[in-house]
Amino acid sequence: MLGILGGTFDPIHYGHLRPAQEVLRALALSEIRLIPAANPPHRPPPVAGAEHRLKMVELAAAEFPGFRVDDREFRRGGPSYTVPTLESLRAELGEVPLCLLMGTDAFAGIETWHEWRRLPELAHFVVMTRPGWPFPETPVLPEWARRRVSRDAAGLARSPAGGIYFQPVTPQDVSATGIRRRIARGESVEGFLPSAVRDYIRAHGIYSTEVTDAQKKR
């Protein structure tokens, strides 16, 4: 099974790399694709500018073993809907069992994404919950949520798409505009990612002001 972890990444952390990579250990799956979204369609424009975005998850990726990053939305171009994300995963990669990685307040919003009826056609759902949170009754789901939510992990890997599972995994506090802000304000983000993308951030400028990189690129 290959894990597919999609987002702005302005920029990536821990708050993304950890728990993606708690779930690559708990399913077995055989990597963690990150895939950076280009253009995302339904929020402003991200802070860091595309290239800079890129290659801090690249960085990033280094420091996980079994992560790869997947740069196909910059290629494709035009906004970053991930249907056609997925069907190009899927004309390369064929009957391989792809699990779609999001929180529970995407998968609470899923009804709004992009042709999102055909999410279910082309991966398995792993939503990342905090421990001890309630496996939600199949009467608080959608009715097409409640007949693929299975507790069997080892079942995702019996179909290439179509289950929701729910996976705990260790909340981290520290989130992206977190970050930015502390940078603008001159504090240390010591600890919210990797060495490698800290770095690279201080050495490029990015987020030092209110004046957006991807600002200056246009």
Ligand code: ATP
Given for the second form:
Amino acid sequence: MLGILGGTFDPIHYGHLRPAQEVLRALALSEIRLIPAANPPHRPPPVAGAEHRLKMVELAAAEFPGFRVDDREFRRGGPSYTVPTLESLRAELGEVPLCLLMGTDAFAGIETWHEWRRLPELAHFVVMTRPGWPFPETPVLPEWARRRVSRDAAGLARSPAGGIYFQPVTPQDVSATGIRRRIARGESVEGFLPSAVRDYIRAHGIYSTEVTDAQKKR
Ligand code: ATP
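What I would like now is the form predicted in complex with this ligand, since the data block earlier showed the form predicted alone; can you produce it?
Full complex below, order starting with the chain above.
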């Protein structure tokens, strides 16, 4: 069973890495595939260039055994939609169970994703707690999701796709937006991301000149 974590990773941080590591262990996944979005749809363009974001993901993955970087969204070009990414993984890997990891915030917006109804045909969803975003109560879930919820992690391994599993993880109160803001203000980001990534950001002067909306208002 393979775990997949996509994201803008602008930059990658412990809020991505540690929850994914906990899922890797809890579900005994064979690996975590980190798949950075080259051209993330539905959001303003990333601050760091695609090559920098990919490099930072590589530096981070090197510190987490079982993590691998997959650059297929860079090679494909065009908008980095998840459905074609999962389709190409499926074509490569056959009927292996695929677990698409996402935070509770991402899951809350899943119905806005491109061709979202195809997602459960292609992967299980493993939803990880994110501070400020509790798990939705089952009765408030839409019908398509409610009937897919599984309380049994082992059950996911019995089919290639289609389940929804809620995995509590140790809260990591960190976001890429918060990190970019701190760097732009000259504040420390110690403890928010691997030191190799922090050093890379520093060496290339990434985020140091970002003027955030919050700063513009001041
Ligand atoms: P930004 O602040 O720029 O919106 P982000 O920190 O939310 O970025 P993304 O790259 O957009 O990072 O997130 C990729 C995935 O990681 C999403 O599924 C998101 O829910 C999840 N994620 C990000 N931060 C956390 C966190 N602190 N805890 C749990 N999941 C997280």
